[in-house]
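Okay, so here's just one chain, in structure tokens, the form predicted on its own.
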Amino acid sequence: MTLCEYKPGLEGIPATQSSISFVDGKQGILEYRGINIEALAKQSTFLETSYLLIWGSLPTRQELADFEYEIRYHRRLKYRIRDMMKCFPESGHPMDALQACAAALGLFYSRRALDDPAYIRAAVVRLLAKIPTMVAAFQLMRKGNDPVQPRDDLDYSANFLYMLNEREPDPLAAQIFDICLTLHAEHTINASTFSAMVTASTLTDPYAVIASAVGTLAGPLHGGANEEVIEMLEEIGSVENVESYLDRCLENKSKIMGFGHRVYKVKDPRATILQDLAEQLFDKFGGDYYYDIAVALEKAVADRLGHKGIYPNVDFYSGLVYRKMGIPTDLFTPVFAIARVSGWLAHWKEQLGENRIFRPTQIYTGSHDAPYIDIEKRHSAADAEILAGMIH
């Protein structure tokens, strides 16, 4: 068998066949189950979109009502999970806390009946219902406060903001947050989704699948980028400093956070929607001087790097939206995870349909027939360099 050409990061190499989502990076198109993301953001809700992604079609009115009811009444956490969270260090990153909590769910719901539709649905409901509660609970606990219990009279997004901020959110803020979740729900075979699929292919439990994906999302080259966008805007400081900051980035060949995408060569359609959502928030609740810096940076990057297909991605404006809602910067990625759980679960369910364990090959670059050296005759790497220098 002839090995294919090596592609770092598996760039451009198909890893699966899927009917869940579609991206055309040249045209700036994103579809969930064939439905354009702009239509879903305008007309759907996050839970309806989640149902679409996971079960493959838009629900009827009764199906959606049943789904929302199940999730509404599974939001609470086992007290032992809350006790475990109380032992987490206050300085720990919320993504690490979320990964530990997601994995811990498997201890309480350990039955692996992956051929049972009722088990599949129960796992979907638990994860969609409890992940937001975990994120909000850790935020309050790390400040020394008891977590706020979910409210059954609030919808999915309003309830999360209520648990997080200890007050009922403004309806516009809740609506915009729900749209944000829809925008982040799914995006083909990205790093965290691939991680979820590889884990799922071993037929482990779905809680381990989601914990694996959360760990992958935490990296700054994936979900963590939205945190770094705010840090970058803080570093720039003012609109007047945009050009000089960009000059330094280009001179040092350093990454401009929130720009560029492996797939999109035009502006990410989600970034366009998020920018409009940010402006709606600013119109009602007051502006954010970071937004002016962001707009100036987008223009400068487009002028100088647009010919290379480098434009804002989903991370560039999402942090500004969350910031205006009072969400702490280090919760941006956990909020991303709340949304992406639905996409991960969709791929988990699809993987189970025609499962085969992932086992890619490699191109070996090491030596052959190397001798075993007795321990008394071995030299450390530093000694070997010294000896090599003496010989030369």
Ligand code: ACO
Given for the second form:
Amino acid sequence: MTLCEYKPGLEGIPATQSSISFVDGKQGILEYRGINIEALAKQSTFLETSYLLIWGSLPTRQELADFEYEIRYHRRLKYRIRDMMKCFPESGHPMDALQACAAALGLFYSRRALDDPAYIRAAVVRLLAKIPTMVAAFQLMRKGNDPVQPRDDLDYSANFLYMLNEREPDPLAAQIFDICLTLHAEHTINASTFSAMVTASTLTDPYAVIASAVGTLAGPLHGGANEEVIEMLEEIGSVENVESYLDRCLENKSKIMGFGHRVYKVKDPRATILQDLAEQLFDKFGGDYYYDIAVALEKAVADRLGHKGIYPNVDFYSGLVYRKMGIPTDLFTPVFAIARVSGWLAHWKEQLGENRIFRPTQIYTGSHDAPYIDIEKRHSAADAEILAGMIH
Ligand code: ACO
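Please show me the structure of the same protein in the form predicted in complex with the ligand, now that we have looked at it in the form predicted on its own.
Everything in the complex follows now, all chains and molecules, and the chain you saw is the first one.
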């Protein structure tokens, strides 16, 4: 490959050097700081994993206790942020609300001291602490209710589910939710992380960094796919319809949501863990009709598209887990953002360590020396087409 070869989507082109996470897409391996995701999902909490991602090693018991304490202390939102949220339209997407709120933090914490470790730590703590509160607050406010204040006696995930549903969650649900956050915390240079790094490289404030990443995660080809998976399962409607649905997708060349990945060419290891978590939830709280459709679809896609490396990605089973917890479909992506904040922050910190502003190049495909046409003499594109037709 020459340096100037253009690769749409920058596929395969290294955009940075990083020691935060590693993916082997052929073998289905994901590691955070060298530790495999299965071990972390089983043995670490989300905050412990976040500490690992951001500071590079697992915390001691004391370091973890201090980190958790600071996060508990910063969970509340300023009343002006809550007031701002009250003005948001109820019909607005929660990802847009989250992006606006994350950016607004920059107004309240405007000191920017990127070379001060205390500033970095405070920004990390504030973002990890407040993002879940923002998501839960918007959910209650759009229903016309006052937001619920965080509870200091509850752990990170239990507190989020409590603020969202206005009641203390079942311990198994809280534990499974926490594992979901760990699974979504980081995933190398995906679109939203790249967006965070580009923003970070300008040395702007960390709230702008996270806001830009939230905006990028919102798209249906990225974090937004988990919402669309549920809509797709609804549309399929029954196991009997799976094959005909797949036929239609293949005929129309439309993408099957929750399948395929730029890096994984086997089943995403996170999808395997999430499927197991979904089954644990169904065992305790009753099954989900859509799960059978999902399993049938996974099999049918493997038979028909397995040769292309199209298998379930992280979004395929996560929606079914969240649905069982009573989380509304349009909060699936904000929940993804709650988790991914830790990965974005890790990349922000790493970017600051050896920063150079991102400034890629382009291959120009336009014209040169074009004449400047006076405004009175210009034709619209439609007129130009008609004129061209008349000349023919
Ligand atoms: N359904 C059917 N075919 C697919 C799918 C799919 N979900 N994904 C890829 N393919 C096919 C393409 O049609 C293409 O086939 P072709 O070579 O015959 O033309 C081939 O596989 C390569 O696909 P690309 O779109 O070029 O792969 P890319 O790496 O650009 O896209 C992406 C990856 C965006 C994730 C894609 O697989 C997709 O759109 N999936 C559905 C959306 C989704 O689930 N997104 C969540 C991803 S995980 C995350 O972001 C957290």
